[in-house]
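So this first bit is one chain, no partners, the form predicted alone, shown in structure tokens.
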Amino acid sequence: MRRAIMAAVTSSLLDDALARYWGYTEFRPLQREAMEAILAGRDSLVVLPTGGGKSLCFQAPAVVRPGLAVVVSPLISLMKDQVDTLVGNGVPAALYNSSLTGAEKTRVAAGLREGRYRLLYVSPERLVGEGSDGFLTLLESCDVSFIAVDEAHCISQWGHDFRPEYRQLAQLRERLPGISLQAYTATATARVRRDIMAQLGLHDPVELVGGFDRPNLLYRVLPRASLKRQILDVVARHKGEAGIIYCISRREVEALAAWLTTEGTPALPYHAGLGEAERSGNQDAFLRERVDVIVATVAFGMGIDRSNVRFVVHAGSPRSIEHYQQESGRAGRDGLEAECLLIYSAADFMKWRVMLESNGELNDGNIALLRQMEQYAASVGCRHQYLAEYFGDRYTRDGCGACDFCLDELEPSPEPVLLARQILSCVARVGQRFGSTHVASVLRGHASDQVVSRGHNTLSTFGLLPEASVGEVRGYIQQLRAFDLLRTTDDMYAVLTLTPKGLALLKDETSCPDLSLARQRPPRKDATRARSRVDTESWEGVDRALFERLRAIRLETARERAVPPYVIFHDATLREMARLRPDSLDAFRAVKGVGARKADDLGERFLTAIREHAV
């Protein structure tokens, strides 16, 4: 009976904290269970997708449970924004890292001794790095209730952002006995989860793994054709909205950012080769909405917390599906619709092999990850289902309504085996000595000088696909590579060769029964791109003009307070205001995402705009 009463009290306290400080009246999947594990003093490992509300899992219990919650984060550049958001919500929080001046460190240390904070954000180096002993001595006197390790996949050598210093965090139990440890991440396969639990030394942890699917994201994949045209198309679909464009090399980043700017879309570069001041300045400009498009290498990683990124473009394939999930997941963190476009070619995978080999990382594991990424890019089926099942989820929905396949933008070949054998035969008949462009010319019946001079216009495969475009044929070739029917050599001038599996299909048309091929369906000139179901639903009843006015007020307020706009309100909250049009403080407090502190602080300013818009 007593346990049931305590559970009910705890549940009520969490409900009250959620509404008072964050303006929410319901929990997202697994949030309550994650919070209750902390309040019960249990260790835990929590895996929730980006945008799934991981931070709230440790922030809300920190308000409810007595003592100090220490949050370990590798994101020094983001700690201030996270603390500003908490303080803006009325939660006493602070950070302690190398970005503080001596006077600021002294002030925070005094606040810790006086018990003024409920959350403290620190870097792993501050806790376990050289010279950390004095800081740990300070924490020993602070009644630390629990430690939350954010981005916990960094502890695993099997993760995609491995950081060796994370492996020393298990030592904290010796200095702070009796605390519980909580690990949080957005992307972790079963192998990585096991490694996290082992390396942190978690004791009988509560393991909570949410669904990896992000239904608000619209996934599209395009074989690389005219890259600049393909990028301009997606930028035009999101005019005035925030986006990230990922490139494989620094040179591509610089060139693409400069070109976009000349085309009328201001864009800034971000990569590890830039000076610290320029790199952090460009990131800050993006976070604070002084520029909406950033072009980056994967160095532009976990430090991105802008919630209203409406598109992410990969102008080249990532090195693994884990990387793709993490990078594309920076879109739509506010739960609203966003587009994720992957533009890929065979050259991308060759570049990664060269880079991995030069870094001494080209092993069987990384080769397998590249192969899986290529298979995703060339797959013909629901993208959401593919990604969910890769991470071990069961996907039961009949069509996602939010990918190129389910939106009928792909046209499956009615005879994939026949088509594959025509292409494989052509590769064989040109002697397995030419690349995809030449093979495409032969199949299309294009009598170029190179084709004619080699007599390839007399081959039986010349002109077998007269109606197909170069991009279409190259797309089929990419898909055959993913099925391991064709291979591209690693030579300076890459050529296509048949694999044993490809030779078998030429000899026996029944040897590859699961083969499926598709082309991009040509869009009608009078039609815009199809919208996802989430996109349609999220705008229902929203006064778009009012939403834009509220965005302007948010930006103005953020600049006055020197914080990123998402610290004021997320886009989802502004859309809710533009849908409900509250006309009083009580009604304003009822808007999802408006807590009591923000209603008192910002209510009249936003209510005035809503009233004036109604006149």
Ligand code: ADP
The other form holds:
Amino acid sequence: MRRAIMAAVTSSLLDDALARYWGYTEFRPLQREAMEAILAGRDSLVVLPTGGGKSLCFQAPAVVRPGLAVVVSPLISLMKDQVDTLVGNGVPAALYNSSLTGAEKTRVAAGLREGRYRLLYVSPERLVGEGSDGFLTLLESCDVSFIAVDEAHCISQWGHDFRPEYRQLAQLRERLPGISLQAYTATATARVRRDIMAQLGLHDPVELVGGFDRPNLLYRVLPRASLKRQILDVVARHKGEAGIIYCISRREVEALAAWLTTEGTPALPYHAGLGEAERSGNQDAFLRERVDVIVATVAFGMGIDRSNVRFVVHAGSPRSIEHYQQESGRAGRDGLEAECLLIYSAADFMKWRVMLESNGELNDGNIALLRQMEQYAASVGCRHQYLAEYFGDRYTRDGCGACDFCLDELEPSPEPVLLARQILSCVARVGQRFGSTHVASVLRGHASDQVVSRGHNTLSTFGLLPEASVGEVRGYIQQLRAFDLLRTTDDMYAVLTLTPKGLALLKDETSCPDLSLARQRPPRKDATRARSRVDTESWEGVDRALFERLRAIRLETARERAVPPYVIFHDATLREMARLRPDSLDAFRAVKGVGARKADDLGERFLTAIREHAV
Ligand code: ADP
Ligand code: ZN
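What would the structure be for the form predicted in complex with the named molecule, given that what you showed me was the form predicted alone?
Every chain and every other molecule in the complex is listed next, the one we just looked at coming first.
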């Protein structure tokens, strides 16, 4: 009975804190359960997708329960943003890491002794390993209530950002008895999840695993044709918005960033080969909205998390669906619509094989991952469903309203088996000695010098697909590869050959019953694209000009205070303001995402702009 009452009381404290400090009235899925686990003194493992609201899961309980919450976070730049946001919302918080000056460290240490903070952000190196002892002694005197381990997959070798120091975090319980441990991550296969629980030594943890689907992301896939044109199209769709463009190699990153800049879209490169100063400078320029587009290598980019990234383009395929999920997931963290475009070609998978080979990582596991990525790219069906099911979720929605397939941008071939057999027999007729460009020429009836000099213009397969474009035929070939009907040789000639399955289909047309092939529907005349459901809804009733005006004021405020703009307000909050057009401080306070502190601090400034903005 007493427990039930206590639970009800603390639960309503959470509601109050959420409204007062963050200006939110509802919990996202599993947030309340995650918070209650902490309040009950339990350990927990929380898996929520990017943008699912993991930070609040430990921040709100830290405000509500007595004692200090320690947050372990692997990235110094993100730590600073989180602390700035908390302080801006009126929550006493601090960070302690190698970026602090001696004087700052002294100040934070004094604050800790006085019990001034609700949350303390630290890097793992602070807590474990050499030189951490003094710091732990300080923490021993601080009444630490729990430790939240953010990006907990870093503890696992099976995850994508292994950090050895994470391995030692379990020892903290010896130094700080009575604390509970909370782990948070966005990516966790069952194997990584088990690893996190074991390595952190979680005691009977509350395990909360949310769905992986991100309904606000619009997924598109395009076979690479004219890459620059394809990239310019996306950038034009997102004028003035933030985007990340991923390339496979550093060289491509540099070239693309320079080229985009000359085309009138300022873009900065970001990869591990840059010097520390340039890299963090470019990252900072992106986070602070001095530049909107960043070009990065796929292997890199954990620090370039800005909450209002509206598009993520992969100019080449990543090496696994896990990587794709992680990288494309940097779009739309604020819950608003965002576009994730994968532009791929068979050459990408070849490049990865070469790279894995030279790193000694070309094993069956990685080959299978690569293959699955290729299958995703070439698949003809709902992308949300594909990704959700890949990660073990059931996807029950009928039509996501946010992928190229569901938006009817793909045109499934009415006779895929016939089409496949035409292409396969062409590959056979040219003696399995040519690549896709040549095969496409023959099929399209293009009497190039190459084709004529080999006499391939006299083949029965010459001109079988006269209407198809080169890109279209290459797209089909790619899809046939993914269905394991065709293969390309691993050398630089990328010669197309038939697989046993491909040979079987040539002999017996019923041998591949679930085959589906599709081409891109030609773009509409006005070159616009369909918008996703979330896109339409989130702009409903929003005065766009006012939204832009509010963005400008946010940027101005952010520059004055030397913080990134999203630390002031998220885009979602600005849109809400531009929708509701509050005309009093009370009305301003009622806007989702405006807490009490923010309303006092910034209300007048934003209200003035709203009033001055003519209807
Ligand atoms: P994650 O760490 O899971 O990627 P964040 O903690 O950064 O996600 O949250 C993503 C966004 O969602 C942030 O802008 C945050 O303010 C917002 N958010 C979190 N919880 C809620 C909620 N209950 N209601 C509205 N917005 C929320
Ligand atoms: Zn779909």
